[in-house]
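This document opens with one chain alone, in structure tokens, the form predicted on its own.
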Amino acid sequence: MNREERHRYGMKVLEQVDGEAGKRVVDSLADVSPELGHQIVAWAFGDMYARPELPARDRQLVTLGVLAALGGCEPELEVHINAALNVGLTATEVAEALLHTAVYAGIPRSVNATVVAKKVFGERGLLPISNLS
């Protein structure tokens, strides 16, 4: 595929996974780094997210864990928590994944990610969550 074909294909994948939120992120880069926006679409979504070896649902679990562990990625977490719900994860599964990050990334990062999840869940009418065992 040429550059434009990769971008068109990546946009289809981005829309399936992230919906309108992903497009807003790319659009927000247009006046400062259109090339970064292009790479997010063509490479991250057109090449990486589209790989068939790992389902979109599993890719979102990995993405949530990595973003939570990195810390300071709250805007990206908001997009990807929505994406996780879009590709079939339940709110309880998302909450559980973010809880699990406390073991490896620490409680503060898990709390920060969970606060973002609370915002997304509230906007989508998914509160309260019960993941008590």
Given for the second form:
6 protein chains.
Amino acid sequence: MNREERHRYGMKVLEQVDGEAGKRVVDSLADVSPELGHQIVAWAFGDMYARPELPARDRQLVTLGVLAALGGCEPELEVHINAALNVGLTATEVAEALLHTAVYAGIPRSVNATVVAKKVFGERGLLPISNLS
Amino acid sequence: MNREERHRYGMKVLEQVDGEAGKRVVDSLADVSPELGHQIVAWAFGDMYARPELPARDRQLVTLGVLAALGGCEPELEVHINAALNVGLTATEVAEALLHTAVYAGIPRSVNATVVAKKVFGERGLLPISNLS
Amino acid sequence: MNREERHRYGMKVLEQVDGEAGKRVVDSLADVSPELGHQIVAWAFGDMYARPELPARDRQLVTLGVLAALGGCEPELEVHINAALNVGLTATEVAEALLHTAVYAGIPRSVNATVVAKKVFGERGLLPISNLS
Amino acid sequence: MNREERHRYGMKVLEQVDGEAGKRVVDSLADVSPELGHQIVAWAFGDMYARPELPARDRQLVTLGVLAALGGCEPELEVHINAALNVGLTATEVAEALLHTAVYAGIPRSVNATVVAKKVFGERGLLPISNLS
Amino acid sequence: MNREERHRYGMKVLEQVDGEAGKRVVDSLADVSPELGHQIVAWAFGDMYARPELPARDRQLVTLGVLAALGGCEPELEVHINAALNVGLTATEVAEALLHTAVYAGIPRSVNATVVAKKVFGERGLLPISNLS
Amino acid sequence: MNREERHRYGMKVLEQVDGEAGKRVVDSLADVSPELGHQIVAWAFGDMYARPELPARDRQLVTLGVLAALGGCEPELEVHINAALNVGLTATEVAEALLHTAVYAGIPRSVNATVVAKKVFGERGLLPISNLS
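I have the form predicted on its own already, so could you send the form predicted together with a further copy of the same chain?
Let's see the whole complex now, leading with the same chain.
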């Protein structure tokens, strides 16, 4: 695949995972760092997300763990909490995954990520979440 | 103590340390992650803050150090700068503790935390702070 | 449940997930911070891991994401890469999860975690891993 | 040099690098942590920036790398992306430096820093940036 | 004070706080970055630690919080856990401060710092620590 | 370019920048995560380092800033301090860049990176470094 084909292929994967939100990030980079936008599409999605070794749902669990732990990634968490719901995780599972991060990254990181989840869940009519226990 | 008693006990400790601000955080989690709210109350405050091995004032010094160093914890810093004043630290001591973090976490983390302190001090009529030196 | 019962219950969960490695961490804390050991058992495993909202396999995916992103958690990664294999993730899936962290946490965090995985996989006779693609 | 002379000297260096934006940060600290303001001027600029071992342009490349990697330093990045342009880096070079951080600190840190660059470039009429490749 | 006097003054403060361990760090930098060694002495200790706004004991509580939260600072933690004991914190208080960081920075950061404390306490004959609760 | 050609091209860039040390990292990943090794070569070096918008010397200044700030990247710093010297930075400039990180990332990150520089400089017979000031 040449550069353009890699981009086209990555864009298909990105649309399946992130939907419109991911494309908006890439578009917003067009005048300041078009290469960064290209690498998100062609590399992150075309090369990495597309690999069959881990299904999309599992990738979002890892992604939520990384983004919550890093801190300061609220915009990215918003995209990827939506993505998590897009690829089959329930709101309850997303909230639980973010709760779980408190053990390893501490309460503030877990709370900050959960505040983003609350916003996303609210927009998608998923509040209040239901718990098994 | 059962789960409810642990919650009630933790809530008493939380109210002494964080006042209303802490309860607002817990309340805001009720529809998205009630368990995270419960763990803040029952575990963080009921189990950890309540221990006599370190007085409340000392715990806030450690907490300010951790939150300043982590970065991206401005909402938590606002709660805990208020808490620090609630449990006996002066505004001068809080500002000095945040200044001290510059040595180990760098100037930006120290400035970002100090900007939060300025907001809290302003709301409590404590500006300008007085310095000994 | 009282404190002792919470500990006993948590220890059962810890043994299922972490096996001997988790107990060694707790034992090593006995003379310096027995309460930290207790909280790992009673809180992290008894309260958090035990919740049915997310299966053990999914929790390890989140945990791997958090630990890789934090950096400086090589000893914890060793315990949890073993745990991941204990609860049903394959070596290929673990390696892929750590590869995936490169997108969000950068190449060095991904490489450092993968070096730990190589050690664990080697000890368990799982090298070389097999890839689908 | 005494304390006042160190301050005066540092302020000259700060003005050359950061311009008005740096002075605004120092002024905003006057009533909450005047010593932090003083240390930014006298230590960071007077002692560190003033050293001839590395030219101002190179210092900004290092600074952009550190600030992007730390995360949560958007206000500081705004000051230092302006500083980078002040001391001779082009908008293309700044955007490329921030793109480069994606390799080591991951895509989100790189995107967040690039969003700040877009704001600064826009204010200075430098959009769209031009690329060689 | 001129540069040399600032260094001499800072060295006195450093010796009171860190003892021999701090001097060893500075000495080890002599051939690779003498200015970094100088800044640790003249700035960190002469300018910052020497300020009367916060006593030495309180500064170590903040420092332990920052170093535990940052991660990857085991050598610095070793110096500053010794320093904490030098300026009047008990082993029980140090262990408790590090336990407290688990709430905000997560279990792994707290465990890693506590492992360093165990080493320092062992060298100073302070194991096992005694707890009030 | 197809996958193999992208790899070959990236390997040429990697050899120019990192020399043997970079190849050793890639080789060590062959049995545990060959794709991570491939992405370091094909993406990080073939796609990113190869871009003409920033010369190799400038990229290493950014890289040193990021790696020092992240912490826990001592193995990567060793590779990239060697790389920095390979592409034209002097030992004095490298030490100064790492000193500069103290302003933004704090003293411990700066010291830890400088300790790695001391090892690399020693192996290349560059100690003691010479300073202009």
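Take the two forms, find the largest set of C-alpha atoms that superpose within 1.5 Å, and that set is the rigid core. Residues that one form lacks are left out of the comparison. Positions refer to the first chain, counted from 1. What you are looking at is a predicted structure, and each value in this text was computed from that prediction instead of being measured.
Comparing the forms between the two forms on their core, residues 130-133 form the single run of at least three in a row where every Cα shifts 2 Å or more.
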